[in-house]
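First, one chain by itself in structure tokens, the form predicted alone.
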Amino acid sequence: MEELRWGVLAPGKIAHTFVTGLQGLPGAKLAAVGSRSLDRAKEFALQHGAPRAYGSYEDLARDEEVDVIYVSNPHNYHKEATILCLENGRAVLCEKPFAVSAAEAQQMVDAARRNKVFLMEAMWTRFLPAWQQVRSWIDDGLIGDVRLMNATFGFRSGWDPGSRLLNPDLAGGGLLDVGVYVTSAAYWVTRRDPVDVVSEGHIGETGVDEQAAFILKYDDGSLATLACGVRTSMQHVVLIYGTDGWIEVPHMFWNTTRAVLHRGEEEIVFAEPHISNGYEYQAKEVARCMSEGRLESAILPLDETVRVMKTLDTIRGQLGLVYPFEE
């Protein structure tokens, strides 16, 4: 495809970041934006040069001059918005977390397969060059067998009970906001489902998980120790330990341009600046897949996205975390 025409559904903060990344990608064109507010859509379109703005998601989904839609509304609305787009023949890149539960995620995947339309989770970290290098080091056996992985992602948010992060009606909390990053990273490193999950956490006064820690155990005895939070400052670092060496993905692993391989006294550093802001690599993968007629990405298959959500469901169950709309 010489040109891929993008639509944006829900012009919030992360949509601005995504479109900024998109502007660094040859062949990517922002064609339209849809919002529940026509004024917001027009403002976003004017700022980013989109020729069309719509005051409803439905009108955006029906735009036949849009090839793929980036869904970036709050994650408890992802299922509805994504299926709307898919049923109108629009490919979708859906922001993470893909859904609130594995059941919702499976419905989205089923809709994509039923309509034979491309769908992918926007877990942008996985497509970064540094993380692709990490995968190559592991596949080439440079650290031997992976035995232990440690990843943490947490920050101290301001106290606003109505905010996306702390409001249970919006599926707030650390697990779905940043816990999905460390869990997806564990899947990328181990290439398998855990056989056991043990977790503990703190449910705050608004009813969401303010912090949590969990251990994933695999059938070969290897472990992933993970933690996340929205009211606790943490390092944003991933460490991968093998029988013959270890890999460090430094601070801000979720948007890193660096990875370091350690083998005895040897240290190999991978460093490559982003083309734009890092969001462009997932969009590049969407363009590649669609140009080849693929309905999903081999780097982030749809079934794996569902399995990640199943692991998050297990953790939520152990924490006793139920959102009001699920009761």
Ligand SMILES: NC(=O)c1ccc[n+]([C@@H]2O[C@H](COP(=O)([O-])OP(=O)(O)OC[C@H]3O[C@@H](n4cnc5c(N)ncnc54)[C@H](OP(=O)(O)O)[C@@H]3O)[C@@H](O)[C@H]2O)c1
Given for the second form:
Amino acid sequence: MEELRWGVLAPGKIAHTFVTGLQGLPGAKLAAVGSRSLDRAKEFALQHGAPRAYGSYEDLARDEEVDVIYVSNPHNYHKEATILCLENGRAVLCEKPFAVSAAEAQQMVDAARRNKVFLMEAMWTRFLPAWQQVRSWIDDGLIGDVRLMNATFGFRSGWDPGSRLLNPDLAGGGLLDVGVYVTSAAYWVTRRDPVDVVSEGHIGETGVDEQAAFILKYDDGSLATLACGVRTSMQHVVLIYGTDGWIEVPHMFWNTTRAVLHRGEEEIVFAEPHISNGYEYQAKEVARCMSEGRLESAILPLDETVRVMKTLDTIRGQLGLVYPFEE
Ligand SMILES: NC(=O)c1ccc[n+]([C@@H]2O[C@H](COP(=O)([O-])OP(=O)(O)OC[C@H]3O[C@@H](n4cnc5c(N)ncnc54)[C@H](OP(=O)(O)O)[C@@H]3O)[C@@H](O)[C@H]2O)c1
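Since the one above is the form predicted alone, can you give the form predicted together with the ligand too?
Expanding to the full complex; the earlier chain stays at the top.
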């Protein structure tokens, strides 16, 4: 497939960043945008050069001249929007967290398989060249056996109880917003489900997790100690410790251009600028998979996305966080 025609569903904050990333990608074409508001769709289309703007998600999903739709509304609407696109035969790249629960994620995956359409979670970090390098270092045995991983991702959002980050009606809280990054990173490093999970957190005034820490334990005794939050400024660093060395993915690990391998006194640095802003690598993977006729990515298989959600379900259960729409 020489050209891949992208549609954007819900043109909010991250959608602007995503389409900016697309601009650096040969063959990627922004074809259409769909919003609940036609004015918002038109404004986005004008700003980013999309030829068509729709005032409903249904019209976007029905556009035969769109190959793949990027779903970027708040988490609790991902399932409905994604299934709408899939049922209309459109491939989907759905923002993280893929869904609010593993049960929702499974329904989305089932819809993709039933309709034989490509689907992938937009866990963009995993596709960055530095994170691909991290995986190769581990596969090549350069740090020996992985025994411990430590990752934190938290920031202090402004106090806006109605915002997507703090509003329980929009599946707010740190775990689903940024905890998904550290949990998905643990899956990328260990390639396994944990056998045990222990979590603690603080549920704030609005009823969502403002911060949380959790330990994942694996069948060989290795551990991942992870933390996240939306009201605490944390370092966004991942450290992976093995029997023969360790890997450091520096601050802003989620969009890093750099990773460092330490073996004794030796230090090997991977550093490579992004083609665009970092969001293009996941889109590149979508294009590659679709041009090869694949229905999912081997780098981020759908079953793994569901398993990550299952682990987030477990953590959320331990935090005692149930969203109003789940009661
Ligand atoms: N990959 C990343 O780096 C990254 C970064 C930030 C966020 N995200 C993810 O992307 C998704 C959107 O985040 P965002 O910060 O871009 O959100 P946002 O700007 O607040 O909203 C995005 C769009 O969602 C729709 N929307 C907003 N509030 C809504 C509501 N109350 N009910 C129904 N629809 C609503 C709107 O689309 P319409 O125009 O159609 O109304 C809006 O334009 C989240 O799942 C988030 O986790 C990913």
